[in-house]
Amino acid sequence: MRTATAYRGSIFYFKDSATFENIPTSKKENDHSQYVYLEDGVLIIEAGKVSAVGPYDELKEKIKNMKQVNYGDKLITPGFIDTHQHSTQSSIVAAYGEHLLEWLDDYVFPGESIYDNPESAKADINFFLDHLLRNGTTTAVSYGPLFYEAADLFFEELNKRNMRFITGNILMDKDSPDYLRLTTQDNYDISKRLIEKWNNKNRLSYCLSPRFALSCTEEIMELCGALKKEHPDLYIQTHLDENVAEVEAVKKEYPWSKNYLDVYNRFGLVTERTVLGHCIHLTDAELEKMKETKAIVSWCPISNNFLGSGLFNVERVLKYTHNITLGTDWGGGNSLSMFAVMDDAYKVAMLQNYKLPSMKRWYMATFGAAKSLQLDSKIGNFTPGKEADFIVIDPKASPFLKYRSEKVNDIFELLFILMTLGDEKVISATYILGEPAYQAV
């Protein structure tokens, strides 16, 4: 017999017509029409997926003989969304002052370098995933290990998690190290391999991961485009524009492309899902070409920030596209924390004299993610039938948090100082499917 769980607490979601467009950016505009906001609510979870929602004065006769939950003034909302991450850069996060290439060389081929051991790999993927629920994240689309035992690994782990993710090996064979070099038929038979064994079991999604242009040969990416073409449901995720040093690169090893975009397009891997992270140096014909194929952005300002790669132009970018959505970039980016991104984005955006309110970015790092990614059917919001990955998020974590938020008086503010205040130690829960992931102590 199923049993239903009743969780109270205040509640907080965008609804499903919700766009970039339509969701209201302050309480002046008086518009409720794309989001609920319930100071005193139920979600009501059965079997792992939303049974209902709504007021506590209208469910309370409903939940009487039910399991119930109360987190009081906790906000309870959908799980974050984090569209860029490298899961196997864990142990040289804040590694110091190097801009992209050099960092690479440096710090990031050394401490992938582990992954080749299957009991280093095991600890560091554990470490990592506890980490993101920790942090609130249910669901991101992120770059696995390359060698097959450990993305294998990977994927065992997810699975056991229930976690909805989007994964797959790390592609790169050329201009890295030799312990990290595998053969372009290594790299591809990896790929085979893993898209029979994980893609679409359960909750989980292959993504084909060409590491960046300078990586990869244009066989191996001939063969991605090939693997696509097999498989259409498949992800893509990549690197584009991130570094001016990058860019320049790319001409030189690819002089017949257009610009750096026309390198992936070229073999059929700019498409409606497509994730490209960073994207902040963007000529207007890349612009073009996302807008035409439905690619999605993945902004990583933290990451940005602290390599030093540039400005993401979000009022530029949104003039062809709002298939913007939000990633940590986790090893270049200091933080698994959404808050930190969310956070980051806002001043990146206001240093270029453009206004990016609350609602927007939440949007962006939850429904928004979910509908880029074409999952918003199962995840991102409460609708009843939807898979139930939500989180709760305690505004008083903090004596000064405790301080400001009892000072809010609308859900537009209240996102906003968890957004510039909040960290991980304001998430008291992460639940996955209905089952409690993390619990703070």
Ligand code: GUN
Contents of the next structure:
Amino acid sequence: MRTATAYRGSIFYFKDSATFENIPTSKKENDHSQYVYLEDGVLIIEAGKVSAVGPYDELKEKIKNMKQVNYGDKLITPGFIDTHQHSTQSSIVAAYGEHLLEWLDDYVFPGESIYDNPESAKADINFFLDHLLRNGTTTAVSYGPLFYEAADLFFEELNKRNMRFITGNILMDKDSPDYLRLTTQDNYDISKRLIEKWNNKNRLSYCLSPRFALSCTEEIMELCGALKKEHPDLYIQTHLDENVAEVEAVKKEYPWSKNYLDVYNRFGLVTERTVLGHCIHLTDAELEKMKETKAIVSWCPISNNFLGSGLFNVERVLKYTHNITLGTDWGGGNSLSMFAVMDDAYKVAMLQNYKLPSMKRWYMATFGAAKSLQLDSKIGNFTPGKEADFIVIDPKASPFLKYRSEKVNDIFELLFILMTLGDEKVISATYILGEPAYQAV
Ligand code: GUN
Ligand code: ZN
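What about the form predicted in complex with the named molecule, after the form predicted alone?
Up next: the whole complex, starting with the chain shown before.
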């Protein structure tokens, strides 16, 4: 017999019908049609999936004989989705003093070289995944290691943990140090092997991951385009318009291109399953192409601030596409917490006189990302039947948080203080497919 568990607590999630435009931005709108907020609710999980959710008063009879876990006034909500991160960069987080291109040369490439050794790769990968779960992120679009053994190991560890993840071996076949560059053929062969072994295996999706136009030959990008044609369900991720010097270098390197995005587009890499990291210095023509192709933006404000890359203009990009998701860019980003990302997204928008409400940012970090990634039938909210990846948040995790959260009037304010003041310490537990994957001590 399958056993069900009932989790009691305060519950928040977006409904299936929620979109970036239709979600309310403040209590004043008094519109509960796009989200569910239950101050005393119950989430029932059975065989790794949501089987029911509702107010405690309505479900108390039903759960009488079930296993129950009472989280009191803690908030039970779907896990975060980080759409841009480097699983291989934990060792160089918080590296001083350089902008993108010098930072890659001085810190990132040497740091990633430890992944040619499966032993050190395994320890690093497991540290990274533990830290991700500590931060309440249950799904990510992530750059995996360059080398086959380490990339395979990454899939293996993700599979063991049952995580829904989109990743692939990073591809780089030019202008990188010898110790971190493979031939075009080797890059391609590794991708082929990993696609065969891991794409659509359990909860894993393979992602073609050309690092960026400056690390990739036209040949490898063409081969990626061919793999995408062969396997239309593959995701693609790369970097775009992150830094002014990078944009200039791409112009020089690809004189035939209309703009940076055109380089990727030439090889069939700009699709509705393509996640483009950063997108800060976009031209109007690039924005038009993003709109036409429905490519997904991953806005990475903590990284952009840390590396001094620039201010993403969310107001402008929203005029073309609502396919905007959020990423830590761990490595460049100095936190794996989506709270930190939502916080900096607010500040970056404020610097440009644009207000980004708490609900909209929470949507981008959860259900909105699931929708953009075409995973919303599986994850991102608590509609019965969805996979039970959820987190438990303690809004009173520190003396000041307790003091401040006791003064909030509604869910809009609660989300706002969590994303402004919260970090990994507010995550009490992270569940993957209904099983505890992290629990704060
Ligand atoms: N562009 C190419 N590689 C990288 C990387 O590792 N991090 C960031 N932030 N940008 C990149
Ligand atoms: Zn990145």
